[in-house]
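Just one chain is shown here, as structure tokens, and it is the form predicted on its own.
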Amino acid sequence: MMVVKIDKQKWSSGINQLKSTYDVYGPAKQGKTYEFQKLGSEQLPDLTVQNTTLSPKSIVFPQSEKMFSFHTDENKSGHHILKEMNNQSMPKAVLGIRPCDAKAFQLVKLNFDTCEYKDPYWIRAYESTTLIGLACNNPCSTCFCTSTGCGPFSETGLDVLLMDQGDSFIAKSLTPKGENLLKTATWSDSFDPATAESILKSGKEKAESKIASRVKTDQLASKSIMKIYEAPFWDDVAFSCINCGTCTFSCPTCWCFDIQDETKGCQGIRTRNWDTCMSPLFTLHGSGHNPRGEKTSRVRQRFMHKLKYFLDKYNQGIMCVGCGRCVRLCPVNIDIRQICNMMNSYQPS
């Protein structure tokens, strides 16, 4: 473990050092919102924002990603053969990611990197990315991360944890990748590890005491899938939903995608694009049959997957890190916290 104290007057020079080795990403203002984006040559991450509107999952899992190229001209060699696109780039450093978003990568990893069929695109991007987390001294009012196995000072999935102390940061490396990044940035003001741990522990206790929002998940594992599936409250939950997909688009743990071919003449590109289970087209079969053609069935699928199917399959808790984005952004005020508590306490008659 390497611990350094970063004087904020040296912050920008260290980031400029990183840009010679990494593509550096961080929170930046985009219109009226804040998003993670690649930082320009003199641009610094804006660490004053509590949380970005969208999660940084697109840095590893792009919203639209070119996978293969092909051509169909039978007069040329190699026709009808997929050729993998060269998506390689410099290693990435993500500055200011919140602990909940870092934990989300670990949940998504269960789908892309630990199953029988691994996803090379996601794995390559993730392994070349270093996550520098910023502890949340003042969590959002809608955060419930302490109920999901996470927390404002959680180290899960991070390579470096930063704590803001006003005129300086304490930076603690958690992995060899994180230590290499700190050395590259030449933030060389070493700090006593024991003192750092004491400061971080105190900060963690203060931050966690500010989280007023909680959910209960202790009974979910013991519930019958079919009993919750057939519960009478799903029509009421779905009543106000407009199937806009804001919840899935903003969620750091949603991983669903569609694959499409785009052609022009004899040339074509195969792309992978984010998809949403809230769309009527998501489960539409070629035959015309749609097993989730009704709004209620789509809303139920979203919450059953997040809070029950995932938990039962992986035994890693619920598929949620408590970031609160879907709570803040839902235009009709559907609240995953209320639904989780309903599912957890449901007793069929």
Given for the second form:
Amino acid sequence: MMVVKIDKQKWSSGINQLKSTYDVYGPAKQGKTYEFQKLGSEQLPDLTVQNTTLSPKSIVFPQSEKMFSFHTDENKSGHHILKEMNNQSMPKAVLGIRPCDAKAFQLVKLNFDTCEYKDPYWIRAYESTTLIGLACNNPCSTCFCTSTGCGPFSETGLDVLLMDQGDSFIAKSLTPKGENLLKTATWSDSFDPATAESILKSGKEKAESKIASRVKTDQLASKSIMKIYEAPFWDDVAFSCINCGTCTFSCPTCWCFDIQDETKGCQGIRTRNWDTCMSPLFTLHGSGHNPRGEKTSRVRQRFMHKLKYFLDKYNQGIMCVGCGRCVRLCPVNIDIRQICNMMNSYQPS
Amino acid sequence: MQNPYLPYPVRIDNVTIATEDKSLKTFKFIFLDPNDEKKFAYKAGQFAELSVPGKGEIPIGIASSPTEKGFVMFTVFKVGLVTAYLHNMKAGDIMGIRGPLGNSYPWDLLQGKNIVIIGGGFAFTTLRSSIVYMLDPANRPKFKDIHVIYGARSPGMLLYKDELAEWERRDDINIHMTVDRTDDPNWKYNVGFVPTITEKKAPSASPDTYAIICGPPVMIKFTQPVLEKLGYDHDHIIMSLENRMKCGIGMCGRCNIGKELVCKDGPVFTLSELNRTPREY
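The structure above corresponds to the form predicted on its own; please provide the structure of the form predicted in complex with the partner chain.
First the chain shown before, then all remaining chains and molecules of the complex.
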């Protein structure tokens, strides 16, 4: 572990140094909202924003991603045979990612990096990305990360943790990747690790005390899938849902995708695109039969997947990091915190 | 890193119409690179993604048996975009196959057991694979009695008719073909729905007897109580599911029934396993 102090005067010069080795991403104003963007040559991440409207998942898992190319011209060799595309790019550095969003990558990794199959697109992108997290001194009112095994100063999934000290940052490297990045940026003013730990500890306590929102998850594991699935509250939960998919779109831990072929003349590509369990097309059979044809079954699928199936399957907690985006963005005010508590406390009669 | 989304290139060797209404066709594929055939080592009950560049991919049960070498075979019902296009493809055309995917019928468990295969309509493909596999001279001694109850709407809708006739003549397998109705005077087999014929022909339950069921939901719905009446335990009833799939490797998230993914944890489940999962199939 290496701890350095970064004076804010050296912040911008370091970032500019990074840009020769990394594609640097950070929060930036985009219309009315803040989103993670690839930063331009003189552009700095805007760290005044509490968190971006959308999660930074697209940096590792693009909303649309080319998988293969092919051609269908039978007069040329190799027709109708898929070829892997060269998706190689510079390593990426994400500055100012929040601890919740970094932990989300670790949860999603359980899906894409399994003992049977490895998703090469996701894994390559994830492995070439360095996450420089910014501890949350002032969490949002909708944050409930301390209930999800995360927290405003959580180090899980991060390569570097930054804490804003006003005129400087304390930067604690957590991985060799993080150490490399600090060196590349020539942020090297060493700082006493023990002092850093005590500052981080008191910062953490202060930030955690500001988190007013909590959910209970302690009973979820002991309940049977079928009992919660058959609970009587799902129609009420789904009643106001319009299946718009805002929750899955903005969620840092939603990974479901579709695969589609696109062609123009004899040239074509196979792409994968974000998909959503809120759409009836997601599960529609060719025959017209749909196992989740009703709105209620789709809403239930989302919450059961996040809060029960994932928990049972991996034993790594729930598939939610408590970022609060779906709570803030849902147009009909469906609140995962309330549903999680309902599932947790549900006693079948 | 091996890319599990990359199909093996194949050439269509042969296309045959499988049913009288032409809604099903059987495709034989040959791997362009013979080494790919070795990599595509499969077991009866598994499926693959048939990959038509420009159209997409479809998950289809493998109809050939692992004991049949030099080709892989699929019987495809024309139902959507990819299958409709595939039905118009011809011998010599190039496409891809990705797999084998999913689990298989539990062949280790089934060794030394009586097997009752119950199939209906188009869902006979992986059952054909299983029958050919079990009847292979090297494998037949590994199984005790084999019964097959297979029904379709009419004689012309039965798949693999030539093979059925051939199996019918053998004394090491009991074939019970049936049709819902027919006015064909030459039809010498059963008439009636699969559950009815199952009640008449299926051996009674024993710890050594396993039923494998594959068919349309309505057939499964009415066959299940018949097997229960015959005394079959739910962990002796083996079923193969279908759900919409894209990736086939447990990643894209749509084919789950509860925490199980039909593509990776299935498609084969026992009824006792299914009793513990939401019926989202």
